[in-house]
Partner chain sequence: MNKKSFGSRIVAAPYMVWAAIFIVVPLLIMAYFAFTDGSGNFTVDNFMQIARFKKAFALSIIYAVIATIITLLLAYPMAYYMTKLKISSQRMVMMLIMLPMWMNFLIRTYSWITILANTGLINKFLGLFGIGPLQLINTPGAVILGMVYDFIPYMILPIYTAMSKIDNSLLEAASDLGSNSWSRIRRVIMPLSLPGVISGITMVFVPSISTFYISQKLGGNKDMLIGDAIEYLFNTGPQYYNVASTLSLILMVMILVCTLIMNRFGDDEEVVV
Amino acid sequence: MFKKFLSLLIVLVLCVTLCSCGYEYQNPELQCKYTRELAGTELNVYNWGEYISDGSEGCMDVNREFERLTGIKVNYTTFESNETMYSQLKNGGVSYDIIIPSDYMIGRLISEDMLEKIDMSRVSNYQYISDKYKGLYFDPAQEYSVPYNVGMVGIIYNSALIDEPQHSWGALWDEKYKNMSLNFNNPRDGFMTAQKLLGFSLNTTNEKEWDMACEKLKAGKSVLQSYVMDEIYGKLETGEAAIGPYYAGDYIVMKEVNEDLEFFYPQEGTNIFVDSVCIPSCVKNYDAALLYINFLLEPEIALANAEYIGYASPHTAVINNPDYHEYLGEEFYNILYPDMEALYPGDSALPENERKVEYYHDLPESVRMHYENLWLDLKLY
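Could you give me the structure of that single chain in the form predicted in complex with the partner chain?
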């Protein structure tokens, strides 16, 4: 008995050591760029789940790499929605040095004085960020945020189950796909599909337009199979559902599991988002936070993250990296980095609230409550 136990123990120990040695990453160049002056201090990072290369399946463990280079201990925690993150910060009692919220939430955080300015002169790698994502509406002077990931929502469908639909949000209302289609299970994204179909702006403050979008969603409810968030992975991968909207980056991950899945951007336009690295005003270790931001923008770190997460990167050294292009393949590359002019001709020249491709803006409290109530009515309908 004891011998059995011992051999089991040895196997276990071997496994653990082997696994931890599986990945070894050495880069002398980075080594001299990062000082160890702050070694021994701690850095609290608050990020979306599954949103950093974490060392699984032989990829780079970004946080561990940073710890090795600088000696700073990274405490990494995750959130599942901008709103959760916001209420955590708002309620106080937490201390984070790095957060990664989305565009409209950054706008709200800035207006409520909850972000610290980032000293860009000390983030030398900021030069790599594509001009397209600099000076966006929520942070026009680019003082509070450094873009981390970008993406757009599109429709994923299973080509083995259904023929290629018209490239329209109307596909989610099509009786042909009764009990086979999915939609978002959160108000903002759910309404987006109806708003775009009806030709409204996503950021309209006209309550009538929200009402009409709600009526549209109610009409489509009998066609839908269900409202989902991350459950969409399983449902589309297994063929349980045939069509549903989600983020382009997630489509790439799903396609690896089920080759029959295809993707398109609806002609009526869609939502575009930027998730950016910010420093909240509760920061304790500002210097380490700057170091961390700069580290995330190191070309190879950004590349490892882009490959792991699957979302589009705003980092020019990643976008223009031929190896990355090859890694993704032509189809995926064109989905992540679409030719916007070909997809939505003339769209970028229009004033923002008339564009087909829109960012979410932080809406006034009254509008927010209005659509949250409408969403409840939709669910109670």
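The form predicted in complex with the partner chain done, now the form predicted alone:
There are no partners or other molecules in what follows, just the one chain.
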């Protein structure tokens, strides 16, 4: 009886504490049952910025819903790039139970024994993941990752500040946009803008091609206002900058703030990516991590995340939800779910450098070190 009273008291205190912060639970309808056997434990989640429905502007607070349901405290921190996340894991100073890296980084983490296998028998909601995103090149046996979001990179521009640019990566080098143009502040995406313009594969192992891409970036550096990651939100939304590359899902979020923002996929092609939920080898609460993954795959939770984040979802219950189609509208739905084969030929028979849409692959260490050194040189140039 005392245990029941104590449990009730804890729940009441938690509700009062959270409600005092202004968030009202939305009690989503769930497909699975969740116990409170792990109540009182903690879960350390490491994710991209602006990458989960957080309760702002009336949306669902996914982490708080999970805490209410399970009694597990979520410690949530964010990173700006795969490389930052990797360094944190490699240094071993902090332990995480959940991380959400991109495809090529997952391949690297697997090869370096930095991920735990996910017991899929305990993730029943995995049934909702589209077959299109299962068994991809970086995790062919689908043992280490669960797809979270899908996207492509394009260019966002402010139609009130500049005329419609040529639909090319070359727009980032155009002198007309001097001190108004942005580029990525991470090596894979930054080099991608030059590699596509030069007609190179994003996964080339030819160091001379990386050198040429670096020289191309140096040639355009005088046009740039700055290199950015999440800072692009403030710069484009306020008109501080007028044009820059970013992820299609983020464009949809920015458009809600500034209606003058427009978007296109460059004619030379672009990067496609799949970000997935993984459990790092430094995990301390494996059972809670499995619960969290299954919770993220609940149809209502996945829908809340898809609507908040703005990226394409690999979740069939989201993709097929008519309310989701209506929420996005035809324009945005076509941006997130384009006819890939029609827009960008993806025939595997084509030589790698002729494909227009490419995933990043984890590259040999020598190549990786080469482009990372080039990137440092570029930033100091």
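Here the structure is a predicted model, which is why all the values come from computation and not from measurement. Residue numbers count along the first chain shown, from 1. By rigid core we mean the largest C-alpha set that fits within 1.5 Å across both forms.
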Gly71: Cα shift of 2 Å or greater between the two forms (core-aligned): no
If I superpose the two forms on their rigid core, does the C-alpha of Lys284 end up displaced by 2 Å or more between the two forms? no
